[in-house]
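Here we start with a single chain on its own, the form predicted on its own, put down as C-alpha cells.
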Amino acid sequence: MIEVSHLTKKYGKLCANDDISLTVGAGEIGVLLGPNGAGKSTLIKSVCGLLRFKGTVTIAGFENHSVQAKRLLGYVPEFPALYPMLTVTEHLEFIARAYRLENWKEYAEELLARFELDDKRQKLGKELSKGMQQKVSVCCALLPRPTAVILDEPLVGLDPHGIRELKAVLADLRAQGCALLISTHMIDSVEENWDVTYIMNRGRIARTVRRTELDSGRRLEDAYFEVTEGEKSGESEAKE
C-alpha cells in the first residue's frame, strides 16, 4: 500500500535521507522509529509529496504526487497548521469539499465526539490549544476515510483521553484494512500495536523488525537501543 523505493533526499551537502525502502501493507502498522534528526520527518514530508527527492514513493499502487494517491492518503503532521480564522466546524467543511465528500457529515460528527470537541465546534483555529489544534488535524486527515495514513508524532501535545481515542481508532483503521505509517522517538506509545518497524540513524534505516519476527520476551525497545547505542559504541571504538 506504502512503498518507498531508494528514496534519497538532500539539503546541499547534507543526506537527510540516504536510500531508503520501507513498504507498510494493508491491514499494518508500521513504525518509523529514531532519534531526534535521524531524518524521520524529512522522510515522511517526501512520503506525502512535500518534498521533491530522488527515488519513487507510491500509494496503491500510485505516485505519490498524483491526484488518485492524494485522494487516498491521510497526513497528520507534527505540527498542527490549522486556518486561524476558520472554526473547527469550517475546517471539517473545507476538506469534504475539497475532497468532494457526500455523506460526510454523520462521520464528522462521530470523530468530534470521539475527540472530545462536540464544544469546540464554533472555536477559531487560532482559539484552540495545541492539543485541541492536533485532534482537529487528526479529524480533518480521517474524514475522507482514507486508506494510508502517515502519522508525525501524533501523541505529542495531546491529553490522555485523546491518546486513548487516537491508539483506539489507529487500532480500527488497522482492521478495517488501513495501512499506516507513524513517525516517531517515543517507543512506549506504539510498543503496544505494531506489525514492522524501521529504525532509522543518520539518515537511513538501520533496521527492519518484524513484530512476529522478534524474539519472545523481547521488546521493540531492546532492538532499537540494540541499534542506537550499538552505534555509538561502535563510534567510541574507532576514535579509541
Contents of the next structure:
Amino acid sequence: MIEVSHLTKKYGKLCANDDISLTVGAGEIGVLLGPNGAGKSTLIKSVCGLLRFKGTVTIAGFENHSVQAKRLLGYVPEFPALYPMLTVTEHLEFIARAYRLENWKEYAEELLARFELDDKRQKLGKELSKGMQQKVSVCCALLPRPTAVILDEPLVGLDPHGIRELKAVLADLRAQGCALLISTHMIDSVEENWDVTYIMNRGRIARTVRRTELDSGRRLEDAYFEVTEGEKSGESEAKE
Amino acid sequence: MKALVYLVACTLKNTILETIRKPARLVVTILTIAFIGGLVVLSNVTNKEGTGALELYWLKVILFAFILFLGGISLKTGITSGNTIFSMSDVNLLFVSPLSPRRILIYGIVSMMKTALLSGIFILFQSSTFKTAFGLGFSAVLIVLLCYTLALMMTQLLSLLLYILTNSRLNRKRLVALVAVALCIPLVVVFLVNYSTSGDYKLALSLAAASPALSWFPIAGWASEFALALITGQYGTVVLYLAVSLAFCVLVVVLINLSKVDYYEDVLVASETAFEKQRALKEGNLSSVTDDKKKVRVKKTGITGRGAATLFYKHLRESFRQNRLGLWGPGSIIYVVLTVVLSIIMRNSNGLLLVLTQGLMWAQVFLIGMGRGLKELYMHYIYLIPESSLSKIVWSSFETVFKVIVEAIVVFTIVGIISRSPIMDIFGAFLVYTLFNFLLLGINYASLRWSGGSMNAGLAIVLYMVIVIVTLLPGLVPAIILGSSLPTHLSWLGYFVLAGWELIAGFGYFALSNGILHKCDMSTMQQIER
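Any chance you could show the form predicted together with its partner chain after that form predicted on its own?
Entire complex below, previous chain first.
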C-alpha cells in the first residue's frame, strides 16, 4: 500500500534520508523508530509529498504527488496546524468540500464525539489548546476515510483519553485494511500494536524488525537499543 | 562580567563564521557591503551638498513621524504582550546564573543596539532620496541611522519599563494610553492654531516643526531634533538633545531596577511569548502566530465551494471573521487614507496619477506576501488536497486579487477626482495597478517553483526585485515611449500597453509555476529538521 523506494533527501550537503526503501502493506501498522535527528520527520514529509526528494513513493500504486494518491492519503503532522479563524466544524467542512466528500457529516460527528470535541464545535482554531488542536488535526486526516494514514508523533500533546482513543482508532483502521505509518521515538506508545518496525539512525534504516520475526520474550525496545547503542559501541571500538 | 563579554564575542565570532560558511548569505552580505560602499564613494564623488526639492524641516517632520510610529508600536507592545530585549536562551541560561541582574540588563541593551543597527540598514540605501529631496550627502544618511538607533534604544527600554509597571494593572495601562494621547495635544494645538491663522498647511507644519511642542516631544522630538542639529552643524543643540536622550535611557534603566528588584518574571513572560510565536511560525501553526487576541464572535458559519475552489471560500470566511469589512482590513484603510492624503498634498504636481501609480506598485511588491494565498503555502492542507496543483494556487490567489481590485477601485477613483485626470488615464492606471498584482503573484509562485523554496531569504529578496524590474522592462519601455510621444489625450495608451504586458507576463509566470506544490519544499520546512 505505502511503498518507498530508494528515497534520498538532502538539505545542501546534509543527507537527511539516505537511500531509504520500505513497505507498509494493507492492514499493517508500520512504525518508524529512531532517536532525535534520525530523519523520521523528513521521511514522513517526503512520503506525504511535502518535500522534494530523489526516489519514488507510491500509495496503492499511485505516485504520491498524483491526485489519486492524495485522495487515499491521510496525514497527521507532528505539530498541529489549524486555521486561526475557522471553527472546529469548519475545519472538517473545509476538508469535506476540498476532497469532494459525500455524506460526510455523520462520520464527522462520530469523530468529534470520539475525541471529545463535540462541545468545541464553534471554537476557533486559535482558541484551542495544543492537545485539542492535535485532536482536530487527527479528525481532519481521518475524515476522507483514507486507506493509507501517516502519523508523525501523533500521541505527543494528547491527554490520556485522547491517547486511548487514538490507539483504538488506529487499531480499527488496521482491522479495516488501512496501511498506517507512524513515526515516533516513544517505543512504549507503539509496543502493543505494530507489524513492522523500521529502526532509523543517521538518515538510514538501520534495521527492519517484523513482529513475527521477533524472538519470544524479546521486546521492540531491545531491538532498538541493539541498533542505536550497538552502532555507537561499534564506532568507539573502531576508533580505539 | 567576563562571562557576558565572552558571550557577546562568541556570538559575534559564530555569526561571522556562519556567514562565511553559507555561500548565499556571504553573497548577500558582500553585495550589501559593496552597494553601501558604492553609495559612499558615489556620494563623495558626485554628491556635493546643495539644495534639494524639499525644505529641511520636512526631514524633521518625516523623522519625527517615523519615530512616533515606532514608538507607538513599542508603547502598544509595552502595555499588551510586552517587549523583550532578551532571547529565550538568555532567559534559560543567564537568568538562572549567579551573574548580577544589572549586568545582564546591560548585556540585553548592548544586544538590542546591535539588532537596532542591523534593522536600520535600509536607511543607508536612501542616499539618493536624501540628495534629491534635501540636497544632503551620505554623512546625513549616517546621522539619520544614528538617530534611528538612539530612538529605537529609547523606545525599547521604555516598552520594557511600561510592561513592568503596567503588567496586569488595567488602570495603569489606561493611564499610559491617556498620557500618550495627552502628549500629542500641544503639537496638534500648535499646528491647528497656525493653520487657522495662515490657512497654509505647509506653513503651519513648518511652524509646528520649529516649535518646542515638537522639539520636546519625548523620544521622537529629541531624536529628530538631535539629527537635524547634527546635519546643520548646531553642536550646542546636538549636545543638549543627546544629553536629554541619554539621561532618559539612564532614568529608565534605573526605574527598571528600582521598580522591581526582580525584573526577571516580567521579561520571562514576554520572552516566552516571543519565542513561542517564532517557534509556531516555523512549525506552520498560524493559530499561535496571530497577534489577534481579541474575542471573535462566531455568527455566520460554514464554507461553500467544492474542490480547489473551497480554498477561496475559506479565505473569504476567514477574512470576514477577522474583521467586519471582510476584504478591507485596517491595512487597506490606512493604505487608502495615506494615498488620499498624499494626493491632496501633491494635487498641484504634474503627473500625480503616474507618480502615485508607480508608488503604489512598489508598495505592492512588499505587501504581496500579506495575502492569504501565499500564507496558505505554510500549511500542509493545500499540498494534500486531491486537485491539480495549478487550480489550487489559482483559487488560493483569488482572495488577494479581489482585495486589490476593491482597493484599487476606491483609490483610483479618489486620486482621479483629486488629480482631475481623464477617465481613460484613470482606468489605465487602475489596470496597470491590478494586473501588476497578478504579475507579482505569478513571479512569487514561479520563483518558489524553480528555487524549490529553499533559497536564502536575503538572496531571494534581491533576486525577486531584479526579476520584477527585468520582467517589467519590455512593457515599461514602449509604454513610456508611447505615453510621452503621443498627444496628451492619447497618453492612456501607454498605461494600456504596460497593463497588457503585465497580463501576458503574469500568465507566463503562472504557466511556469505549474506543479509548484510538487516541486518545492513546504515553506515551513526550510530549516533543517531531521
